[in-house]
Every structure is written in C-alpha cells, then in structure tokens.
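Consider the single chain below, provided in structure tokens and representing the form predicted alone.
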Amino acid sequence: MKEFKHFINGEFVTSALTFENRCPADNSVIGTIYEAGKEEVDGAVRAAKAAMKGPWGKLSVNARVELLYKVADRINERFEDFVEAEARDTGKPKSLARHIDVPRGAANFKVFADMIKNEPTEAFRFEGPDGVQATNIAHRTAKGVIAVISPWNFPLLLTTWKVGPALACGNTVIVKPSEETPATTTLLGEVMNECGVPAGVFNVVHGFGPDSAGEFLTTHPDVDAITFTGETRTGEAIMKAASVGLRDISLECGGKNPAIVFADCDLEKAVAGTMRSVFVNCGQVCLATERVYVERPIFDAFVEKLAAAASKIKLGAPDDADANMGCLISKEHQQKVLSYYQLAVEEGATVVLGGGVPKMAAGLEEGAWVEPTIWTGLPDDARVVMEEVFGPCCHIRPFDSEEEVLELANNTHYGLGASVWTENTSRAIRVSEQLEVGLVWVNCWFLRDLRTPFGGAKQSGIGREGGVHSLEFYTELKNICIQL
C-alpha cells in the first residue's frame, strides 16, 4: 500500500481528505491518495509564484536546459520504477509502458530543452515617412504559473508533454493528475528533487474536478494559463473558469476519429495500421479510430482481415509478457463502454467480434475488462457512430466515392485526427486537405514528430502545442522597439 501525497514547494505533504487508488486489472486497492483542498492548492500556487521570483526566474536558458536534461536522464535511470507505477495505475501491459509511456515521457524534456535553445523570434528594421528609423526585436518571456490538468490514459507521457515545454520556457507548474493515476506524476516530484530543480518550480496536487483540486486550481486568480487534456465537457468548464481574468488556455479534448481506406491501399498495411489505431491502449487514446470507412470493392476483405487479426489479441495483467492489451481504467469506465456495446446491438449493429466481457484468469475477474469489438451495419446517425466511446471498438462502413466519404468523415462535432490509406499520393493530399481535423496520417497512425503542431478542430480543442507552437503558448511574446 502506497501513499500518494501532494508535492508542494519541494516537499511531500498530506491533507485532511483521502480516497482509494485501485489497480483496474483486478480492482484491488493499491494505495491512498490525499485530496487537495483550497489550502493545498493555494499553497502550491504561492510556491510556484515565489519560485518565478527566486533562483528559477533568474536562470539562463542554458542552465534550464541542463536541468531538464538531468530530469530526462533520471527518468531513464529509474525507468522500471516508472514502468511499474504506470502499469499498476492504468492496468496496461508493462510492454506498452516500456515502449511508449516512459521513453516518450523522458524524451519530452530533452526535445523541448533543445527547442528553447533554438527559439525563433522576429526582427524588423523600420523607417517611417518622416525619416525616423527603428529596430524592432521580438523577445519571449515566461508566461508565469501554469496549471496542468492531465488525463489518465497516458499519465506520464501527457503530463511531461506539457511540463517539459512549460519549464523549458521558464514557467513554473502545478500539475493536477487524474484521480485515477497519481503514481508517475508523484514520482516525478522525487526526480525533480534528485536533479536539483528549485523548490516551487514543479508542484503536484491530487484530487477531483468540481469542488476539488481541479476547480480550485483552474479558478485560482494567480494561475496565469491553463493547459488541459481530457473530455470535451471538462474542457468547456475549464474554458469558463479561464475566462475570468482572461487567462490563456490550451485544450485538447475528445475525438471520434475516422479512418478512410481506399481500394488502392496496401491492404495488409491498412489492416495492421487500423488494428493499432483501434485497439492500442485498449482504445483509450484521444486519437483512436472508432469510425472506419472502407471503399466497397475491398470492404468484405477488410472486415474479415481486421476481425481475424483482432481475434488474436491477448488480454492480460500488466506482468503478463504475452499480453498485448490491458484493461480499461476503472470499473466505472467499464460500465460506460459496456453500455455502448449494448446500445450498438439495440441500434441494429451486426457484431462481427466481441461485444461483451471476456473470461479472465483467476484473480482478474473483478478487473475492468472488455472484449475488443467490431461492428458493421449501423445507420450513420446511430449514437455509437456519433459519440466517443473511448474503448477498444470500431464501426466499419462501406463507401463508394471520395465525396461521400468526406461527407461521412466530417459529419461529427469532433475534429481531432484521421488516417487515410491509399497508394495514390494526389488523392492522399486532396482528401487530407478536406478533412476537418487537426491531424491527418497517411498510410500510418500516431507517427509523431514533436516539432509539429498538435491539436484539434471543432469540439476537439482549442490551440496547438508541439514545436514552436508550445513556445508560443508557454511564453509571452513582447516587441522591443529601439529608435535609431
């Protein structure tokens, strides 16, 4: 049994209220989490604000870069500690955590440390009509105290995706991790102390959203900006909170992402890529494919091949070396996903594969397990086609023309990501440009260069992070005009 304390001003502290941390693989209690109240959140914000005026605020870019490199290296030195913590919190296979979560978590610090050393700004020579001359120089300064609200599906990866550039730019942060997954963010506090990051630069408060740590943090008047990854409804609440004081926001929210598979694709590659985009991390990925549109000549073959591949998925506990899929994050989320499985049948779906709860080995029966599931035959306005499920499932529908499939793919309130499978380069570009999303992958999925913009359209979010776009969000850009 572990205790997950708040990390405030370089120290681990408790609070009056606590709640349970459970491993979703078997629903066992694995720890106690302290819930932050207004006092703890205010203490974290004051510590972060003070650190901006202390040694941290006076560090050179090179000194910050050196510290962030130390943090990345220390994460890698404690690699298995982070793997263990992430796997127990999420129920995902350790093989996945070793391949994606922890390496990317460490890389986020180094990538943005390198980026800040090469920050682009503007300079203009000006001559007015009266002959007055001036030089204008753009200069970036830290925005201040950043609230980071991070999700439970990739806790370390998506926390460091925001903390890395925020610290690289000279800000201080208060992280409110998901109440489901406190472990790796708390462990990151240990790493910060081990690497000599000044007290107050990195802070962690645990708790829930409304009337808890999340609300107290996002409404705090001394928080200068808020970055959030999670569901759209929570993003809307955060946007309202940020409007008081006109604080800046970056929101990466839900998705109902399409894959478009043309008849001229490399079929084996398209099946393998769609397998990954539908089922990786048990479908709990904001970019996951839940709608698959396949050109009619290859529709039957695609459905057959995808179902055959998905039927070989091995569900298992985090320590199971043969498992390539874990469980959902919680029993509550299991009930939500199962309700959509039932709704799909009620709406007229043909269940090609799955649709229920798998029979698991002894000791795992109480875990949040669901079967990988594939449907066909649903109408285009079915709720299962229109609403984000966030589970290991997809609906496959045939199409006959580019115009038709673009209309289908764009018929959603969301606009996060999409994938296009075709060997025709002109078609790939033509279709990609017309998709109403923030990210398009052609003949691949989730191939990420951290220098590129990341974010969604419509109800999938506001703003872009990644590369120079993160520098733009985490800094204030001022113009210095020097008359000559």
Ligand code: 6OD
Contents of the next structure:
Amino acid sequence: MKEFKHFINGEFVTSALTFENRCPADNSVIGTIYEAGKEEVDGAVRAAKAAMKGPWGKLSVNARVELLYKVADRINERFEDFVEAEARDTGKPKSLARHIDVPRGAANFKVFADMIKNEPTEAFRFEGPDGVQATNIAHRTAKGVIAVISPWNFPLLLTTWKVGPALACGNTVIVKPSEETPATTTLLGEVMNECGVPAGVFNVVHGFGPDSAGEFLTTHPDVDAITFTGETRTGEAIMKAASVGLRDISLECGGKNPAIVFADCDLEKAVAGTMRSVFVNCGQVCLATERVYVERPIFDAFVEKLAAAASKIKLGAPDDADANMGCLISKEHQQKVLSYYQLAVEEGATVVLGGGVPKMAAGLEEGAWVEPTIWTGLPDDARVVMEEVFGPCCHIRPFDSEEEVLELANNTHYGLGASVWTENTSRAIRVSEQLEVGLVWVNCWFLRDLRTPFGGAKQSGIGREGGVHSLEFYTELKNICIQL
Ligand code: NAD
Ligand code: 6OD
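Got the form predicted alone; could you also share the form predicted in complex with the ligand?
First the chain shown before, then all remaining chains and molecules of the complex.
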C-alpha cells in the first residue's frame, strides 16, 4: 500500500487527514493520500517564498537550464516508474502513458529551458524633441511564488507543462495535483531532490478543491500568480480567488470541440484522425472532438467507417498490451458519462455504437468502464451537443455549406480547439480563421509544437501558454530606461 505525502521544502511530510487513492480499472485501493490543511499549505508557501530569496533566486540562467535538463534526464531514467504510477492512477493503457504522458513530462522541462536561454531582449533608443536621448532595455524577472492547480486526465504532462516554464523563468512552485492522481507529481518531488533542485523550489500539497488544499492555496496572500487547468466552473472560482490582491491567472478550461469534415477530404485520414480525436485517453482530453460535422455527400460513408473502426477498439487494463483504450478516471465520472448516454437517448439520438457499460474480463468488473459511443440525429440544442461530456463519445451531424457549418461549430460557449479535414488549402485557411477557438488542427489533431500559443477562446480559458507566451505569464517584464 502506497502513501502519497506532501513535498514541502524538500521533504516528504504527512498531515492529519487522509483519503483513499483507487485504481479506476478495477476499483482497487492503491494507497493513502494525505490531505493538506491550511497549515501545510502555509508551510509550502513559506518554503517557496524563502527559496526565492535563497540560492535559487541567485542562480544564473545557464545554471537553471542545466538543472532543468537534469530533471528531464532523470524523468527519462525513471521512465517506467512514471509510466506505472500514471497508469495505476488513471487506468490508462501503459502504451499511451509511454507514448504521450511521460515523454511530454520530460520534454516540458527541456523545451522551456531552451526557450529561456534563447529569449531575446527588447530594446528601444529614445530621442526626445529637446535632444534628450535614452536607451530602454526590457528585463524579465521571475514573478515569484506560483500556484499550479492541475487536473487528472494527463497528470504529469499538464503539471509539467506549467512547472517547466515556471521554473525555467526562475519562479518557485506549489503544485496541487488532482485528488484523483497524486502519484506522478509526488514522484517528481523525488526527482527534484535527486537532481539537487534546492529545497522549497518545487512543493506539492495534496487534497481537494473547495475548503481544502486547492482553495487554501489559491486564496493564500503570498501566492503571486495562479495557473490552472480544469473545468470552466472551477476556473471561475479560481478567478474570484485571484482577484483578491490582483494576482495573475492563466486558465486552461473545458471544451466542446468540433471536427469539420468536408467532402473533399482524404476520407481514410479523416476517419483515422477522428478516431484519435474522439477516443484517445477514453475521450478525456480537453481538446477531444465531441461534435463531428460531415458534409452531406460523404455523411453515410463517414459514419459507417467511424463506427466500424470504433467497434474494433479493445478495452483493457493498463498492462494489457493489446488494449488501446482504458477506463474513465473514477466511478463518479463513469456515472456522469453514463447519465449523458441516457440523456442522449431521451433527447432523441440514434445510437450508432455503444451507449452502455461493456462486459469486462474477470477482475475488471468493478472498474469505471464505458463503451465507445457514437450518436446521430440529435437536435442542435440538445444538452449532449452543447455540454462537455469528457468521455469516449461523439455526435455526428451532416451539413450542406461552409456558412452553415461555421454557424454550427461556433454555436457554443466554449472555444478551445477544432479540427478541419479538407484537401483544399484555401478553404482550410478560410474556415480556420472564422472558427472561434484557440487552436485549429488541419488534417491532424493534437500535433504539438511547444513553441506555439496554446489556450482557449470564450469560456475555454484566459491567456495563452506555450513558447514565449509561457515566458510572458511566468515573468514580470520590467523596462529599464537609461538616459544617455
Ligand atoms: P476540475 O476543475 O474538477 O479540477 C481541476 C483541479 O482543480 C483539481 O486539482 C481540483 O482539486 C482543483 N479544484 C477544484 N475546485 C477548486 C477550487 N474551488 N479552488 C482551487 N482548486 C480547485 O477538473 P478535472 O475534473 O480535474 O479535469 C477535467 C476538466 O479539465 C475538463 O473540463 C477538461 O476539459 C479540463 N481540461 C482543460 C485543459 C486545457 O488545457 N484547456 C486540459 C485538461 C483538462
Ligand atoms: O499539449 C499540451 O501542452 C496541453 N496543454 C494539452 C492539453 C490536453 C488536454 O487534455
């Protein structure tokens, strides 16, 4: 039985309250998670604040970069430990954790270390009407103590996506991982010590959101900025907390992402790409496609091909090398997804595939399993078409014109991502420019260049991270004006 302790000031510590950590594949107990109260959160913030004033605050950029390279290398050396921890917490296939979660966990440290090393400095020469002259130099400094609040769907990837640039910029962090997935963030504490990252630079407090570690951390007056990934409603609560003391926030929230499939697409590629965008990680991806719009001439063929491909998905435990889909994150989330499956039927859907709970092999019956599901025939204002389900499911609807599909795709409060499938480049650009989202993928999905802006429009978030946009968020930009 494992114990998931807080990591504060370079040490693993316990607290009075605990709760269970379960593996959602079979509902077995993995171990005990300590829940941080105000005292532990305050201890972590004090450690992070003190570390800013210690050796870490004085490290040269080159020395910081070397340290972050070491962290990335150590994650790769302990690759299988991270795979095991991530797969147990989430129930995802180990093959997926090996392919996406853990490599990105390491890359997030390397890429942002390179980024800060190569950041150019902005400078302006000023000449006033009276002949006065000055040189202005922009200078980046760390923002200070950063609270990182992360979700459960890609725990290591999404935590390091924020911790990597935050540390590269010279800040200190306190991470509050999701209560569902404490393991890889805790392991990261071990890695930080193994690499010689000074005590207090990286801290972890476990617990829940409201009236627990999440709220205590985001309302702490000595936290200088908050970076959050999770549901839009949680983002609203965090934005309120951040307003006290005018702290900076970065919010990466939910989505109800469309895929638009034009008749001039490469149909095989569009089907294969949509298979990934709907079903990868059991549909628990903020960027996942939940609404598919297909141009009428190829509608029937597309539905048939997607259903045929999805019917071959093999559900299985993390260790099952043949499985290409795992379970949902928890029994609670399973109930939420199943309630949408039921609602789809009540709202008039034709169930093309799935819609229920699969029969799993012995030992997995108690897990959080749901069937990959495809619907057609829902009205445009159905809740299943409007609300984020966060499961392995999509609704497919035909369309007749570019204008119509843009109207349909944009008819949502969310604005995270979209994918467009067409072989016509002019159309791809025209449509992409009119989609009210932060990211558009043309003839692909979740192809990530970490130098690019990442974030959502509308209620999918505030701000952009990635590349220089992360540096913008994690640094304070100062102008130094020198009269000549
Ligand atoms: P969630 O909002 O329930 O929880 C996210 C984190 O916030 C957890 O650590 C939780 O404990 C904490 N939290 C909850 N309430 C809080 C509060 N009042 N104060 C402080 N912390 C609080 O989200 P989730 O269920 O873990 O993740 C799924 C959601 O995340 C989906 O909506 C998904 O679309 C979204 N998501 C978005 C992105 C993105 O990049 N835009 C990426 C991944 C997931
Ligand atoms: O790839 C990333 O950097 C990123 N933030 C992915 C988000 C995935 C959402 O589930």
